[in-house]
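Okay, so here's just one chain, in structure tokens, the form predicted alone.
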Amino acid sequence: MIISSHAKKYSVEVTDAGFITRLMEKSYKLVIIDKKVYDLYRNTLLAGLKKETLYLFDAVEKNKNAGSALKICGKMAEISFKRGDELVSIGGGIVQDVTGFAANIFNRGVRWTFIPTTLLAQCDSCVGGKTSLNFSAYKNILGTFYAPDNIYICLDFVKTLTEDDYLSGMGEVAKFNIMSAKDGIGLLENNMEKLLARDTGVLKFFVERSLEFKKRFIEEDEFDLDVRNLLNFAHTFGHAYEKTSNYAIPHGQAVTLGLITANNISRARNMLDPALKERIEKICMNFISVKLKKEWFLADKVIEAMKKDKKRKSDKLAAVLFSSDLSLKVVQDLEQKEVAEALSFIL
């Protein structure tokens, strides 16, 4: 797959487990890698990495900041990294954000290759070019648009993900496939057992469909000014649930719960057929592994978190809602009582 951005075209390839050996035949100066990923695969998938090129990164939320990106820039300066050199980064979304930011600001932009190792990054965040960093007490408040030059997706990495992390990625896979085509819901239903068993052949089909769907939006609206906002379907509520649970709910699972919430509002507004709503909800519940707590879904706390949503343009709440014809619509007139009623379906 080739994706066009404002600065360049970049490639996305779903590949096999031997790709690392082939990739490392090139002369890379620096490979940024999640410490946990390296420990898991140093003797298998990543055995071909040259130790002298490695920069091991502790990919935890507290390190998703500009300071971490500047340390990577410092390493590049130390090894005389030139603008013509290429950076490789291997890991999930945190590694992508920090490395992409560093690649963007060092020498005003260097080439970089991204190898996503979480399903969430493989099916979603690896394309689109966004980097998001935390600053002070604020989450994702700093960032740029700077896509990798090449993205290599090896689904073998999902085999060692925790159940929470795997299902978090599956929530996004389901969301894209529900949104993208009339056959998406039926395909998810018919392949659920294999998806839950991490069948990489079946997963490849759904991941590629997810990326193809997202490609249409990011090429039309790279900078999130118009139709790309529709991809925030379920995220308004999902981000709120992350905050109210103090991030005990992983991002993808929070988005899955957000999808259920949004669809209950769509149903209450007669936008969504009740039978379709129930089918989608049944699919989604396969991807929730976190034990949910009532205090995370108190209406006043959820609504307060939603008030900070970037789509909001008035005193009322904003959200993306889904219709039976698979269309998506940003609404700016969401009433607080609608949210409260929809929350009753979560627990």
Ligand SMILES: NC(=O)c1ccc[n+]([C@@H]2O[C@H](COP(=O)([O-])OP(=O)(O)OC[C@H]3O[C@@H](n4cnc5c(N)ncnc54)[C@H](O)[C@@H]3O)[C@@H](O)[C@H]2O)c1
Given for the second form:
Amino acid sequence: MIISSHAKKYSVEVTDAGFITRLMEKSYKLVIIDKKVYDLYRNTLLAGLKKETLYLFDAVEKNKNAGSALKICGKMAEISFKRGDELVSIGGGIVQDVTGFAANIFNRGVRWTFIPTTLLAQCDSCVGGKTSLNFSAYKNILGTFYAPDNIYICLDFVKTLTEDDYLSGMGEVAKFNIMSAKDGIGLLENNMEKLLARDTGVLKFFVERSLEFKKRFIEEDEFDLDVRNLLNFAHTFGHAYEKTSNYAIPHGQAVTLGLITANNISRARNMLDPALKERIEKICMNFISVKLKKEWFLADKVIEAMKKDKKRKSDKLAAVLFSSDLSLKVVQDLEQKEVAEALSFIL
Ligand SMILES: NC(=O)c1ccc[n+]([C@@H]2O[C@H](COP(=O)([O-])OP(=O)(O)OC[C@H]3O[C@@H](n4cnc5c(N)ncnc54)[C@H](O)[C@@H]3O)[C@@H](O)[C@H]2O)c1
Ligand SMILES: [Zn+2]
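Mind giving me the form predicted in complex with the ligand, seeing as the form predicted alone was just shown?
Below, the chain from earlier opens the complete complex, with every other chain and molecule after it.
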């Protein structure tokens, strides 16, 4: 698949283990890789990587900052990395954000190949070109737009994800496919067992559908000014739950809970019929593995977190809601009382 962005066209391709093995045998100048992924695959998929080109990165949120990006820039300077050289990075969203930022600012932009290894990065974040870093206590507050030149997805990597991380990715898959049309809901229902068993063939189908769906929005509105805001479906609440749980809920699972909340509000406003709401909720509940605590869903805490959301455009509470005709609607007049009522359905 080719994605057109303002700066360039870039490619994203679902490949297989053989392709990745061969790719790793090429000579690269610098490969930034999630330490955990390297340890898991150094003797198999990644056996071809040359040790002297590796930069092992500890992929934890506290390292997703400008300091880490600058250290990578320092490494590039030290090895005389030129504009024509290619930076490779292998890992999930954390590695993507840090290396994307470094690739963007070093020499005002270097060529970059990204191999996403989490389901979340494969089905969602690898396209769209956002790079986001944490700063001080603020998550994702620093950022740029800088897409990789090539993205190679290999679904074999998801086999080793923890259940929490795998289901986090499934939350985004569910979001795209539920948003995409009624057949998306039916397809999720019919393939649930295989999805939960991480069946590579079925996953390929859903990951490609998710990326195709996202492509339409990011090509039309790359800079988040208009229709791309609809991709925020479930995120207004999801971001709040990440905060109230102090990030104990992984991003995609928080999004799934956000989707349930948005649907409860849609239902209360009579926008969504009860049978469809039930079906969606049933799908979503398969993708929650974190043991939820009541204190994460207290209305005043959630509303306070929503008010601090960096994507808010006015003083009012806003959200993207879903209707029975499967259209999405941005509402700007959300009442605190509606949020509180919707929360009572979560626990
Ligand atoms: N830039 C964007 O558009 C965008 C979009 C969504 C999320 N994000 C960011 O992405 C981050 C979350 O990313 P994520 O969920 O992809 O994962 P991650 O990078 O946080 O990794 C999650 C865990 O999985 C491990 N891991 C990675 N690949 C593995 C594999 N194949 N097998 C076993 N373990 C593996 C990592 O070491 C880590 O412990 C957050 O910081 C979020 O803000 C960015
Ligand atoms: Zn998301």
